[in-house]
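As structure tokens, one chain now follows by itself in the form predicted on its own.
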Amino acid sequence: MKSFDIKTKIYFGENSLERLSDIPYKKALIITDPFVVKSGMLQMITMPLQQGYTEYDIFSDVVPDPPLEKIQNGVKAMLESDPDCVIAVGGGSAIDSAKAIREFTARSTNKPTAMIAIPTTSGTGSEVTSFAVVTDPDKDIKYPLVSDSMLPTEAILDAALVKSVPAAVTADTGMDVLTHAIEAYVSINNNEFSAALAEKAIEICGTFLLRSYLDNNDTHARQKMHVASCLAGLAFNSASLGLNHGMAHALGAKFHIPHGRANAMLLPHIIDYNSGISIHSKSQKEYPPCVRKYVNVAKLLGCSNFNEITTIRALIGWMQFMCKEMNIPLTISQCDIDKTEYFNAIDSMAEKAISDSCTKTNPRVPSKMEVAYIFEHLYD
């Protein structure tokens, strides 16, 4: 038996940071990042709340693939602040951080807050998620925590606040939207629900991301891709991830490539290995379950094509055509990182990707050889 639901109530379109005016909330800890401080956007929280008489902390201490340290001086702004709800402002890296400072804190209090997840940038998805990734930098892992009580609470997706995303952060952000739909699609748990929502997000991201990327003033398509982001997000919710986001994860903490832009690099050769189709395949009588997925994907995106080798070869030099187009580089060797590092870390890190949370619903078994041969071929 399986059961959907979606549990963070979600306030979308125009002016809904209006909402902050009108929650039943006394206190407030807002977590955030020192950019979103020094930008002066955090006024765009902070006015609304005040609107609406609620006290408010700041905890700033945010860094990208937050590490358990900043987790820790976290919990202990959250226990002297003593607030009744949190609210995360800011990208994949703030909300995670929100997550995961909400929860250990519970569990040494027991006492229940709030939360309210108000997303800077359009990708992580995580403002409807159970998840959080947490940096451990000694060993070089990243943590998958996953538990229900991390859902937010609300979720708050105002086109604003993403307006002057740089385009580099678009690019990225939105093609890791386009890999959680995609992976969610594709796994071993995906269900009727989160794969509607993955297709809606899929279809979304054909339309509007390279609309976002190439203009930062076209609200619209901003506003798309924050939705999709958001839809993306409830779909691997339910059905998880797969071996994408194992390897992403791994090489992000090892070499620090922004996490969307890692799966961005990782997508083209992980639709090859999960379909089995290469450039040098003939024609079957029968195809892996996702490759029929994969073929959908290529119809909403609009390159599907004569057969499903061919339809599989256009949607693997679709996903290369974007990052181009984005400027995301396509291999490791474009990343300036050393070309000795890079091969002597391969075994270590297709043994993190193998245990990663993530890889288990991936719609192929991969071994730890098979995903050490992705990586080298990812170099150039």
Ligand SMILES: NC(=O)c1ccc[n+]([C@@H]2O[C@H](COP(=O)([O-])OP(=O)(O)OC[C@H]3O[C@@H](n4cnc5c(N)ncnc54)[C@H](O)[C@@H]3O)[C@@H](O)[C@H]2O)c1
Second form
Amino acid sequence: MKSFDIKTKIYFGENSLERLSDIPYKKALIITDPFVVKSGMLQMITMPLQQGYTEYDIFSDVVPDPPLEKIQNGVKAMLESDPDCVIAVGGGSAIDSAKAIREFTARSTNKPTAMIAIPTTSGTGSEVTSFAVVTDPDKDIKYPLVSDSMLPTEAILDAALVKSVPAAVTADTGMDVLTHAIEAYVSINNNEFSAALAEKAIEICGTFLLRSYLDNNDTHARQKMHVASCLAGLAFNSASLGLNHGMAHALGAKFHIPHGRANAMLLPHIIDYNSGISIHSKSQKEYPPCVRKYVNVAKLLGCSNFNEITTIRALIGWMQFMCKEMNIPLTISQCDIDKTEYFNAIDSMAEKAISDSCTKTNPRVPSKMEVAYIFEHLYD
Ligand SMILES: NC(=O)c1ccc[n+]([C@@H]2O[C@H](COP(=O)([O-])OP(=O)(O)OC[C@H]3O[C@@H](n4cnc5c(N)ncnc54)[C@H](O)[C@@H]3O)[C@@H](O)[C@H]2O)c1
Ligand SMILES: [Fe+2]
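Could the form predicted together with this ligand be given as well, to go with the form predicted on its own?
Below is the whole assembly, all chains and molecules, this chain first.
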């Protein structure tokens, strides 16, 4: 038996932040990062709260790839503030921090608290997922925490907040959206509902990601990517992800490559590995089932070709083209990473990628040796 539900109520489109003047909560704890405070963006949140007479405290000590220590500080702040609602404002790091802080606080107080997630990047889809990724810097591990109790009560998608996202972050987070949608689409847990959501997200990325990278003022493209991010989040919340994320978590935790960038660099390699189609492939009668799915992805992106082999090659080429156009490195040798340190880390990264919970739903079951081989080939 399968089931599908969307628990988070989604407000979207122009002026959707006005919802904050009408929320049924008395006191909010805003959890955000220092950029949101410094940039003045926070006023776009606090003004409607004041109009609706909702009191608020602010916890702004969020850092990228949130470490456990910062989560503990947040729990202290939440216990002191005692809100009936948490409002997360920021990228995936702020939303995931807020989810973990709310979850750990509830475990000690037994008091349910509502949560409103307001993304300021178009990337993780965290506003509608039951995942929160936290980092243990001592062990170089990123842990995806998974629990339905972490699902936000409401999400607000207002593209006015993503106008200021710099091009490099637009590129990384946009490729994260595409990776979520593609991994959910080929996941062994995929279903008709997740597939419909993933297809729409892929189609939007094909048309609007590059536009949104090239021009901050292309509001239409930015609005579309903001919705695509949420659609892809809903897709993988139902179908889960795959090896691409398992490996990106291991790589990101060790070498601090931004999450979406690590995914983008790995994506061509993972499509090649999962489909079993390489530059040496010859036509055959039967392909693994994920090949048909990748062929559909290629159709949605407008790069389908003569047959399965040429289509998969074209799809891999399309991913590499997007990385080049958006200045995302294709290899580790193009990043500022020491070669010996990288190769020494491969064995441990491969082990972590294999035991990452995302890897479980990959369409092809990888061995540690195969994962190590992909990491090696990622170097140059
Ligand atoms: N929970 C999930 O389902 C899920 C899914 C994928 C990734 N993640 C996690 O989310 C994190 C990555 O999130 P992210 O990619 O959104 O990046 P992020 O939240 O780390 O933000 C990246 C940078 O962009 C800045 N920024 C955010 N909004 C901005 C804006 N409007 N204008 C200018 N700068 C802005 C931030 O201050 C930060 O410096 C990682 O920890 C990743 O593992 C979670
Ligand atoms: Fe991701």
